[in-house]
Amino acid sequence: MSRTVLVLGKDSQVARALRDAAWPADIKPFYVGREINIENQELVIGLVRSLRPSTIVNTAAYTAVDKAESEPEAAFAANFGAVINIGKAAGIVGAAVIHLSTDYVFDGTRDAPYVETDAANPRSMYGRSKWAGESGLAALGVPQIILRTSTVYSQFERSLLQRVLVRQRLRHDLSGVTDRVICPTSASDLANAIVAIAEALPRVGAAGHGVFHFAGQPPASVFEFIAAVVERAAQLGLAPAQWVRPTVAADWPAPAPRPRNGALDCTKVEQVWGIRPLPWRVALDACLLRMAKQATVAA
């Protein structure tokens, strides 16, 4: 018997990667984007009632970190209000929710990678809105898998990877902070994890509900990631070779504070779901190779 998985936010990096993922034959993914306003509870409930999915994957979010400082209502409408609507709709049809969250729910002051039980203390409006979404969904009591991740990148536009490549191709100055830790996460790797969880949900059941971390490993500085992108892109002919200047976060003031340490411990997701994030350098290489092949075909 086939199962429907409703994927919300069809134009996000992760949803686009889900389109290329290998879904099991008995799962039918159904993608919905801005044609349904998920901030409207009536519309969300109507959609979910019509499709009756077994699982709802929410990749939709307000992700403009700096802009959220001056647009808190918009951030909370998308990252809290819409999540509540999704949870309520899921409860009506008995669906599970796989919801994406972020390392920004932490303040970044810890000296070790964060585990799921560490106290949230978001410093930015974006982080607060995402934490509100997590908390609100948990309070509804619907079956849920919250996946916190970090610095998602892809071959698609608007990702950090693409922004770096654009600057590299234009020979603009490139720099990266050495004192901020991230876990660069491939959208494709995250999409494969979501597919694996959706497939395993019926047999794992309630043991798989809760908060999990899934992010590229090991943690790295922003500088390390950007330098790796630039070096490999040059090797593959995607952009000219270029030097990346190391700098510090204090040299780049921004409206929204970033966690100094965004490292996420991913032990729990492997123990419960049997999945492990790829080493970020391996996943980055795979992403850049895909881009190089696409460039060759286009030429």
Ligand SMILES: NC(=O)c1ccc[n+]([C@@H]2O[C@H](COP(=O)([O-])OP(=O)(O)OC[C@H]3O[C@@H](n4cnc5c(N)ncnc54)[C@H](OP(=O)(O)O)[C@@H]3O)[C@@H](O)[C@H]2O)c1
Contents of the next structure:
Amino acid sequence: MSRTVLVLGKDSQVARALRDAAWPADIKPFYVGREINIENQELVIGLVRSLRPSTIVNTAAYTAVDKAESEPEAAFAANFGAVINIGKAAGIVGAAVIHLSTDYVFDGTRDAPYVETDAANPRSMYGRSKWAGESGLAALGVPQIILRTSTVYSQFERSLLQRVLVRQRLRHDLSGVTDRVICPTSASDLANAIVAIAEALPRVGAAGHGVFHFAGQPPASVFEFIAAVVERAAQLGLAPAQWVRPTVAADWPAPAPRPRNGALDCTKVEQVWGIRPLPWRVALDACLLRMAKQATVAA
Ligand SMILES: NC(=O)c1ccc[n+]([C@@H]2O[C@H](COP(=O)([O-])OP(=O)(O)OC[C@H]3O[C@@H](n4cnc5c(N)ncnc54)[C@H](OP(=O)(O)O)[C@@H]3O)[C@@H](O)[C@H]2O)c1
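What's the form predicted in complex with this ligand like, now that we've got the form predicted on its own?
And the full complex, kicking off with our chain again.
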């Protein structure tokens, strides 16, 4: 029998990657974007009642990290209020929720990669709103898989990767901080993980519920990631070769504080779900190769 998986946030990087992912034949993904404002409880419940999905994947979020400092209500409305709406709607039809969260729930002071049981202590408004969303969903007690990830990139506009490539093509200065650790995560690797979880959910059941980390490995500095993008993009003819200047976070004061250490330990997701994130250099290569191929086709 076929199952419906409702994907919210149709135009997010992750949902766009989900649209390109290979779903099993017995799952029908149904994508919903801005036409349903997920902050409106009635709309969300109406949608879920009419579709009766077995799983709801929430990729929608307020993701403007710096802007959230001056727009906390907007960040909380999307990252907390809307998540509660989704959880309540899931409860009504007995659906499971796969929800995405972030390394920004941590303060970044740990000297090792974070595990799921480490205490959250978000420092930014974005991090606080995402932590409120996680906690609110957990309190509802609906079947849920919360996937915390880090620095999601993709071939789609607005992603960090595209922002770097635009600067590289324009020969604008490029720099990256060496004292901030991230786990660069390919939207398509994350999408494949979501599909695998949605497929296995009926089999794995409650043993698979809870919080999991899923992010590219091993952890790297922002500088290492940007330098790798620039080098490989030049090799593939996507942009001219360019030097990337190493710098430090203190030189880049931003409205929102970022965790110094955003490394996520992904052992649990492998143990429970049998899923291992790709090494980020491998996933980055695949993403840039896709872009080079598309550029050749378009030319
Ligand atoms: N990007 C990262 O580096 C990163 C890192 C860690 C975790 N995450 C998490 O991963 C998830 C996906 O991130 P992403 O980068 O793929 O997201 P994204 O590309 O920034 O897209 C977020 C989407 O959510 C939509 N949205 C926001 N508020 C909405 C509302 N009230 N109703 C309906 N749609 C709404 C946005 O629409 P508009 O564009 O019209 O506002 C946008 O299409 C999020 O939960 C994010 O917190 C992301």
